[in-house]
Amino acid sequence: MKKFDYYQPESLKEAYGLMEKLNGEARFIAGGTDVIVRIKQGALHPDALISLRRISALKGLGNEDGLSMGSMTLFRDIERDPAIARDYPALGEAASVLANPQVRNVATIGGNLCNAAPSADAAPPLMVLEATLTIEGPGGQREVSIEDFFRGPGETCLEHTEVVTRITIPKKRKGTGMAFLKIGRVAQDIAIANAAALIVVENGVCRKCRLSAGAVAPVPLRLKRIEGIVEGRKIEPDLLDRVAEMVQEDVSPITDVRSTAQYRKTVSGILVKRAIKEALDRAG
């Protein structure tokens, strides 16, 4: 392995500065549960490491008016919170089945991100509750949305000098229900196959409809042409059953250690399935 300088900056400032003294030779890292690993398995080369631990201007989880979280945010944080369980179930169950719960108090929710892998089980739920990503840099602030910040595996919007701050989430519509759903090989392991799903219902019709999955895909997918199915109508099994058709008609997993491109097609049309259920038996 590679050896690498290190660094704890203390301030956004301080940690652009570096980055730029460094010609961008540098990786910025949160919990490091991603990125020590492709370190060691050298798929990464990095000069130096800026760590973003001290930075207090990324940590917190505020709920006054939606969700707001900074991205230094551990996950076991994120699984603990009671005001995410109770409005956001679908985030806090992704944080709960997350690797273990050692890893989880290292792994923030901005490092599962900017990993940028299409099983990031923080991706789905996010992309469903339709998250906006504050990222700066030495250029200022600016805003995405969760669905624009994926660009390929491992690859994101972000510049080199550029971090993501917080995660915004919107306020929760009465008569909304949402689910995450997971498998893999065994409990800790990244997932096969993800997927979440939020419904809005009024008078038993539903009005909006957000349908994700991932692993299945180069990024995690939003399931647009599907939602647009589902809103309008009654949820009853025989749409169940065409939802989960048509999620494997818009999937393009891969074949891996882990599954097949087959098995994988079947499972997310039975995740997405039985998530829209758990949502809809949440909506009340």
Partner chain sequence: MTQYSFIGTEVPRPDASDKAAGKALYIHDMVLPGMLYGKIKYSEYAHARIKHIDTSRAERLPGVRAVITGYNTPEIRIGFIRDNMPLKKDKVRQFRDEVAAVAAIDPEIAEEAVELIRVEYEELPAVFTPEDALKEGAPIVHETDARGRPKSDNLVPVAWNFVAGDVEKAKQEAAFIAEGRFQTPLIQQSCMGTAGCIAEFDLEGNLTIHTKTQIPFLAQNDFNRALAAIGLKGKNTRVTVPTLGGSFGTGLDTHGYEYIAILLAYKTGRPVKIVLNREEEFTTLSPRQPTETHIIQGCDKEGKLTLREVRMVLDNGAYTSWGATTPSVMMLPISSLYRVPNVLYEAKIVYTNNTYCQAMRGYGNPQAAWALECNLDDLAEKAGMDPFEFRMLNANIPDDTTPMGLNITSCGHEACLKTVADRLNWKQKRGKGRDKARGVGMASLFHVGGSGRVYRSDGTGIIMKLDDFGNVSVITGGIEMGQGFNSALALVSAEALGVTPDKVTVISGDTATCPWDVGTHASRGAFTAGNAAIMAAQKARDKIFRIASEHFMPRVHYKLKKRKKKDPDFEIPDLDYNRICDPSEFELKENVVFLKEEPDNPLLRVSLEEILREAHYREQGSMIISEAFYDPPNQMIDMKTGRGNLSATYIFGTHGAEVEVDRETGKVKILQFVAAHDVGKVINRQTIKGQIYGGMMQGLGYALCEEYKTDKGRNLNPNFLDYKIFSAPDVNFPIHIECIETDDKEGPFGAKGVGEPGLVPVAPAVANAIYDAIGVRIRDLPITPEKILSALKKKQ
Second form
Amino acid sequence: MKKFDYYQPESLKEAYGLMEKLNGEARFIAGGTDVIVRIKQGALHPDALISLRRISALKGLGNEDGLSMGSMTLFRDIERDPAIARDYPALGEAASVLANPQVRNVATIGGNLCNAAPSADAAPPLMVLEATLTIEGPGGQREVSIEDFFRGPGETCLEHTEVVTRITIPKKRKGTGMAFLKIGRVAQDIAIANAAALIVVENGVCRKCRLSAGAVAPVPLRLKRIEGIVEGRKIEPDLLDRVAEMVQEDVSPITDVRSTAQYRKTVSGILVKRAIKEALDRAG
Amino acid sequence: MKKLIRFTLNGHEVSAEVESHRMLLEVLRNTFHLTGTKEGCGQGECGACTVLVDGLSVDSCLYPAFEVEGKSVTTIEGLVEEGSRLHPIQEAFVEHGGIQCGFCTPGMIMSTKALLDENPHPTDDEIKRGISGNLCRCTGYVQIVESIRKAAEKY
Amino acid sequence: MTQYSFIGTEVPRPDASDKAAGKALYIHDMVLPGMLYGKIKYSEYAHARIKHIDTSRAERLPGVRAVITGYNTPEIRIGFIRDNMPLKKDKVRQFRDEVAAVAAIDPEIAEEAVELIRVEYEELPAVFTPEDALKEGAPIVHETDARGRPKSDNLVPVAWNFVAGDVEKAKQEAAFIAEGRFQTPLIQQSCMGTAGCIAEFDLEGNLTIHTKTQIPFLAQNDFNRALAAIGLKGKNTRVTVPTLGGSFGTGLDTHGYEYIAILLAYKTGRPVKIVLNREEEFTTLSPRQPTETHIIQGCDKEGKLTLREVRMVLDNGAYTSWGATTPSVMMLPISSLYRVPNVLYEAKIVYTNNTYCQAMRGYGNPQAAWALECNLDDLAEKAGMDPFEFRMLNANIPDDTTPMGLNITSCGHEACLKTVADRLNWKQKRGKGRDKARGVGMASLFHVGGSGRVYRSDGTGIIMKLDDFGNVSVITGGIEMGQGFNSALALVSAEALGVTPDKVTVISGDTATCPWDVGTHASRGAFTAGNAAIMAAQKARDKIFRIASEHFMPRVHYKLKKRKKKDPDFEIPDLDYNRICDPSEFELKENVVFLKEEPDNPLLRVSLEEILREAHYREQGSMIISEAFYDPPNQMIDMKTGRGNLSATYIFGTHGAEVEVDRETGKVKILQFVAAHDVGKVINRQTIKGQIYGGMMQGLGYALCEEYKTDKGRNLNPNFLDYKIFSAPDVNFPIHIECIETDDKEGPFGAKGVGEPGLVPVAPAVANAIYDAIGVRIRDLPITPEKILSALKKKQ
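Cool, the form predicted alone is there; where's the form predicted in complex with the partner chain?
Shown next: the complete complex, the earlier chain at its head.
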């Protein structure tokens, strides 16, 4: 394993200063459950790590006008937050099936997103919740929709010197239902495929539909074409079957040790279909 | 890069000069010779290295040692009380067949402690979720779950 | 029924407290003064010629104490047919081939040094399937055999054939025939504690090696050969075994890393430790042998089995370990599970450039059971019979001799089948859940239960040493690896000797102090050591009673006088206190010696420790130590005829599963699981359940998700992120275990071996249930959701 220096700045300013001083040979680290593993496997070779754990500006979970989470919010806290369980159950469910308790006790929502694994469990719920990420760097602050955040496996729109500071989710509308589903080889697994759905129903008709599928493309996907088909319609079995088929057309998964591409396609469609059904049940 | 870190280890104030790339597991085993905490995979998949940091279970193989500064760490050795008396959770594992080869046991017991400290009367599903980060190849988990159920009765 | 004091109780195991406290010492926890850390450089090719190894940069790295290769160390031949060497010269044949190794003052320097070693290769064409390896003109994995004679094909020179009756004729006469091809994958044992050792030499050239093994005495033999090879002929090895973090067959052979540690320790004069990390555990240990099986079974019109033909091809990998002998155990169920008169079995073992294989829990039986029991359901269907009724009709019976010459003594096969059918509510459920995609299935097992004579000796020694305080050291050659061996042995010893189990300490894992044992394998530990313990206990009791004959009455008198002193009202009874008793008058139970005739007389009782002290606190004293060597009444298989009564007794079991299949995702949900085992006799109810639960869950992993995946010989999933074993939330269904006691005449207090069987019939039971649920048969393990979906698609 490569040896690295480890810095623990107390503020973002200090963190930027360190990053500048280290000439980009450093890497930010949140909970470390992914970065440390990759260093141990020899897949990453940073000279230094800059830990974000002591920066209080990155913490805090608020639920006044929508949901606002500091990027260093632990999955543990998301999993246990009663307001999230009530208003954003898809997110709470994703948090509760991500890895295992020991990992959730240190892994952060920001870290999960910045790793940009196509299978990241936090991504599909945040996609359907239309989350906005606040990004900050030495040059200032900007806001990015989560849809525009991912660029490819392990790649995001972040500059090397930038940090995600906050994730915000708009206030939940009345009549909204949402769900997150995941399938793995065993109970504890990286997703073969995962999916989230958010539905707003008025008088039996779907007014709003947001769909996302993970682990089936280089980045977590929004399924906009299919959302357009669902919106304005009554959600009935025929429509759901059509959705499942369309998902198969819209995803482009790979084959790896966990699954073949073909199975991912099939099951991704099924998960999206079932997520819509579950969201619909909860929208009532 | 090296640093003197100070933390509470099983109730005692300790300090150690530690290199920046070291994980908590290495410090526990190599510096403090607390070998009850095991390394099963080194990648946070098996949970054999589970310890409590400020009461929360963590995989010490992925926990940068520098991060432990000022915190309180409990290892399996910290559960054994004066006169080599086992903690009620340890006792329950002994009594109810929750132990075979024993390599996963310290981590399993530390996860149980974290679980019962937060939720003293868990359902079977909550027990299974609580130890879902701890792999065991010997027992098939059945007698482990039973041990935890029994431990909870006394908790 | 005999009343036992301790046999059949449900008690904690003696090693549990230390393990719960984190005090048990595994190889990972051991540090010796001056110890160096070894690290191995492995091949970068599946098949290549080694052109040059440059170790100069590694040697120059500060902290490095030795760098070795096959070119600067003596040649040591290892493995079952000596076709392997710890450090490769000339050629590598698999990715895990060791080409160099270093010893350094800390593990990080050792790792860095290994990375500095440069090896130049010339890549060779390679073969990765037995099929390709058997083709004309295929690349040859070994150009010569172990004796240097040229070799022109890839067949491992270990052939297995068995014929009974006339299968061809039986085929013509059969009313129904079912034929199928079945596959099983590589499976990694996945011990939680990885493998490792520390080797050290004394100044006389004798070796001590602390290592993770199931066969300390065979390992001693192997290592002594290695000592001879390095010029230390006549020197000795002491093997000690620390606490084992699971083993499951990984410790059945000696390994390259052990010899490398020995070579490094010899070269440096320092203790050298090599412990595998998790990735090395996956990529450099030997997994379970994969198989391809072509099976045909037939029956008459009533459903009586008439024939079974099994042709198997095993991927040996690049070298030969005990995996190549697994057909010896496969032959058991193939010839003898259910009563079938005409049997043909043939196994070919083929060299490839894949990782070489070993045995894992079940020793070939899980592969055989997979083909047999799935195909049996197919045959039952062809015959129009219910699979349970079909099995009952053909079930094994007690006191039977099978075509292979296996003498079945006790047999609870029918009881196991019935138990499973009752528990699953078979009659109500079988064939009735298609609309809900629910089904039930069952499968049986037949395995050695009274050890297995794989080597010329199948014996085990026990020494019982009693001290002044009534403590008993039971010194055994067997190994505790998590299975509960020490617990079973302590209970059997206590029962047989007449002491309480807390007085017994089992001492094991040291070739210098423990008596010889062939190895802890084949579910034989409790059976063989238990029988030896009963023999040793009898000898110890004879000695104790001989001493008691002279000292019992005086001792009683002395105690009564003491009592009188304290309590003047007490009247000492008028007995002959100088009487010399006959040893046969005594009984010893729960640490107390008493007269058989007056077992309830509180005055005529002397504690064992008092008698023991009388033995040697005197002139011309003696001490109570007894020993026994038990070698079971069984036979080696005659390689020419394939016949021989391999085990002293056999075990039976039936598993049943109820499943529900998600037709859209292909996911299988286990709704309930039943395991009924003929165990002979329960020794410790807690540990026996632990063995069955544990084996069962490994079996479910084997059935549903475990697969050691490779691409051109390279492992693709060398970690628990990618190689999935069950975690606790996967065990989300009711499990019922039933131990059926058949009280075997060969077993210690009637017990038979039970270590491996829990794993054996799981996969076919699940597959048969899936077939009942959705009408598709998966023939290659694991039964993944995608295989189910594609089978469902094909069916439409």
